[in-house]
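Next up is one chain by itself, shown in structure tokens, the form predicted alone.
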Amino acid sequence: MHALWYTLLALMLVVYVVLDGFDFGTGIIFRYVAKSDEERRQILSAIGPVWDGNEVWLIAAGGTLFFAFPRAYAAGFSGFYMPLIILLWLLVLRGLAIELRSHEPYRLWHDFWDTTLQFASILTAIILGAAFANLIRGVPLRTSGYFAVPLFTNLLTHPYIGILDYYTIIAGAFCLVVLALHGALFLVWKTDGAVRERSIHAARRMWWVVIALEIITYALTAVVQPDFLASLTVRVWPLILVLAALAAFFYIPVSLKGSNDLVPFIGSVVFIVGMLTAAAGALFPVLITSTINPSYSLTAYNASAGSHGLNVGIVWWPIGIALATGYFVFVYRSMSGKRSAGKIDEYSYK
């Protein structure tokens, strides 16, 4: 049961990164691929019906963490209080930028909220990458089950670590370009005209940046946390997932030459899903790694709720997820097709 809830939690986080990831990605490249107000409204019409719904998966994952692993929830939310508050405000700013942009017709107003959207999207992607890197590197978790780390110290991984160091910053930059590529491929699929062409150009350039940062990130991981990479290669199915993810990633530039614009985006989805699920498999059963003593780490076994609660929850969880999944299928099917700059619908945010 503990392994099942660990898997469900990881699955919900992966779904969140895939869905809200393309929202962040479009925000990151927003001002680059859309030059005119009409083109920017074209992009907003592509993400407008789904961006807020995508964030439901983050809330659901947080609720699942609270329900299934309350000790890890308490430790994580207390130790990462500052970056979580920053993340919360960035998500708020992002939502305000999308919704308030249409309230006034002035160019200065539009430019302000467009810049806010891009700024919030960039920082959110970096924070998400840095947060995951903290889980891999570990935190000074004590016997009490709690930890406290400053936002940064000397940017080194020892002896006094902070949330931001050279490793987590590089991981944040890697997450930034991966999500930017993901967003560009989403726009290739969902838009046409000049926005689509610029998105293709941006995707091809960022594909190379992803390769460079991926190599650097994995090299640093081997130095900072060699046990993680050992688990990644020793266990069979995480290794298979990594190979599948890399195959999908290297097929992206080939698929961009084809006529089906959905294929490159699917390649990005497979890449993200494969890498994240492989990482979750390599970390299992650890939820929060202790750098003080591995025995202090919080795992799916010592941080879980009682067996009765987990057994009851497994009955209701599929019902809730089925309803949420059905809603998302309906919305995405209703908004199928490309968004054209000359034919902006009710989600245009005029």
Contents of the next structure:
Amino acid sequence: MHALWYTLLALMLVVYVVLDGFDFGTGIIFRYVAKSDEERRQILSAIGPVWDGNEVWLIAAGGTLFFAFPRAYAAGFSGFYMPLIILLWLLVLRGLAIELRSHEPYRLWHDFWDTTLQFASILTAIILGAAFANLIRGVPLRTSGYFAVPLFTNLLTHPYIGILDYYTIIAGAFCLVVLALHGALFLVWKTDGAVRERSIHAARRMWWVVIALEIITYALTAVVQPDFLASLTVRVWPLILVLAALAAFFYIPVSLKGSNDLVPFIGSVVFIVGMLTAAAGALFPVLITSTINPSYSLTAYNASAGSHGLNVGIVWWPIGIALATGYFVFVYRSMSGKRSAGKIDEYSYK
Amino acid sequence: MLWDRLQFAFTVTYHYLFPQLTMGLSFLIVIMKWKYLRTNGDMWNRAARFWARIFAINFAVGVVTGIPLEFQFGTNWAAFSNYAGGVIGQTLAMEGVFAFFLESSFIGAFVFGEKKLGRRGHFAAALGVFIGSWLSGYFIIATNAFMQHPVGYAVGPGGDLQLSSFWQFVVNPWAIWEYLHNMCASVITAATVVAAVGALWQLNHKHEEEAHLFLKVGVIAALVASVLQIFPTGDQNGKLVADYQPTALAALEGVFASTPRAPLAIIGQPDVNKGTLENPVVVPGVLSFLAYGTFNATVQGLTAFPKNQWPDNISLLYYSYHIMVGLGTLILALMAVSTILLWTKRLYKTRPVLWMLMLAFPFPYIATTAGWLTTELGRQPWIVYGLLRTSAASSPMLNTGDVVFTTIGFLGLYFVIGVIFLYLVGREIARGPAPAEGRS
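The structure above corresponds to the form predicted alone; please provide the structure of the form predicted in complex with its partner chain.
Entire complex below, previous chain first.
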């Protein structure tokens, strides 16, 4: 039961990164791929109807973490205090930028929200990447089940660590470019015209940056947390997932030459899902790694709620997720096809 | 600790200014869309379309200010999360899975999909948003009800709370009455706002056709909800407080010494140090009757309990409660008068009453906020009533300086959001019902 909830939680977070990831990705490259007001509205009409639903995966995953592993929720959220609150502020700004931009016709109003959207998307991507790197690197979790770390110290990984050090910042940058690529490929799929052309161009360039940062991130992981890389390669499933992710990643530039615009995006989805599930598989059963003493780490077994609660959850959770899947299929189908600049149809942000 | 409390009080109070309109308005919009579906009166659809525009802005601010709350339990109240997460995590997770997915999926379809979905489809989308937002309300209230009146739990081996009976927890009687009371309040807020916009246009002789419809819907819905707000929902909430939180009852009514045939204080200023109510204007025996159903019952005063069980801000609790009841009564009276005038076809010409309707729209917001202050201050000094003290609930290793920093950040950010919100809603109201379809 504990392993099952660990898996379900990991899956929710992966779905969140894949779905809201393309919202952030389009935000990161927003001002670059869309120059005119019409083009920007074209992008907003592609993410406008879905961003809120995508973000709910984060809320639902947070709720699931709370209910299945309350000790990890308490330790993690209070320990990552500053970056988490800053992340919340950025999510507030991002949501407002998408929703409020269309309410006034003025150029300055649009510029303000466009810049806000891009700024919030970039920082959010970096924080998400850095937060994940903190889980891999470990935090000074005490036997009391709590920890506290400042946002940054001297940017080294020891002895007094902060959330941001050279390793987690690089990981944040890696996340930034992966999501930028993801967003560009989403726009290749969902738009046409100049925005699509620029997105293809951005994706091709970004692809090389992703490779470069991927190699650096992995090399640094070998230095900072060799155990993690070891379990990534020793366990069979994580290794298979990594290989699948890499295969999909190398297929992306090939598929960009093809005629089906959905395929490169699928490649990016497989890449992200493969990498994240592999990482979760390598971390299992640890939720938060303690750098003080591995036995202090919070795991699926010592951080969980009572068994009755977990058993009850396994009844309602699948029902809720099945319903949610139904809503998502409805929404994505009702906005199928490409968004075009200048042709603002019913389902769009003006 | 103090800053943790201030921060949560601020972010949750600010956030709730928006969902109370969202929930009430989604209900009224469903009624408008339903009337349109049944009567084919285009007027109903135009009304729904105007309110959908306000709804969209309000919903967006509600969503973005709501996200932090789900996380603040963990960031600032880690000891509480650790202790109670095995129980209240259930309803918080269910809110995300059952309510937010539904609501967020249909909001886009509702705001943008009118032409594409057709009449029935658009009605269904409005219904989806309504059900999602009302479900969300239930899960949150059930969570709060557990903190007020914990049921369905057991103490686990580590001393933390675990779920022992899911149904007992989810259908906590406290949750049901608190929910109904809260949802009536939410309908009152939305109906009062609808009536206020109608009154504004009517006084200005603008969009009179819509103004009449808004006044009619707003006044009638507000009257019905105001009656239900007092009886049975308010009455039942009061009885639950009397039964399970006697210290709260004594504090919010300003009862210091235990009294048989306890009087109900209408006005008066509590002096906590002397243990008296100054300048009291009271109705004899009524408090005993309201709390226990008989005039002869004894209401226990605060002095009957050890001081370490008293709510820690008795004055604020007392005033919050009295403001809630006072404004609630005022709204009921205004809506009753307006309904009589509506019935006798004089409302649209009675300018003083239209003025009052227009200026009354902040009252339900204030009453609701005061009501939540009553609920939350009455629970003190506990965070989970009788089980965990608020003083033991915050994050053990969190630096207070960080909390001050983020509180200031929230204040600044939310101030800006408030200004933008008022500007945009003001613009929509000034613009009036759009003649063209969709947003302009």
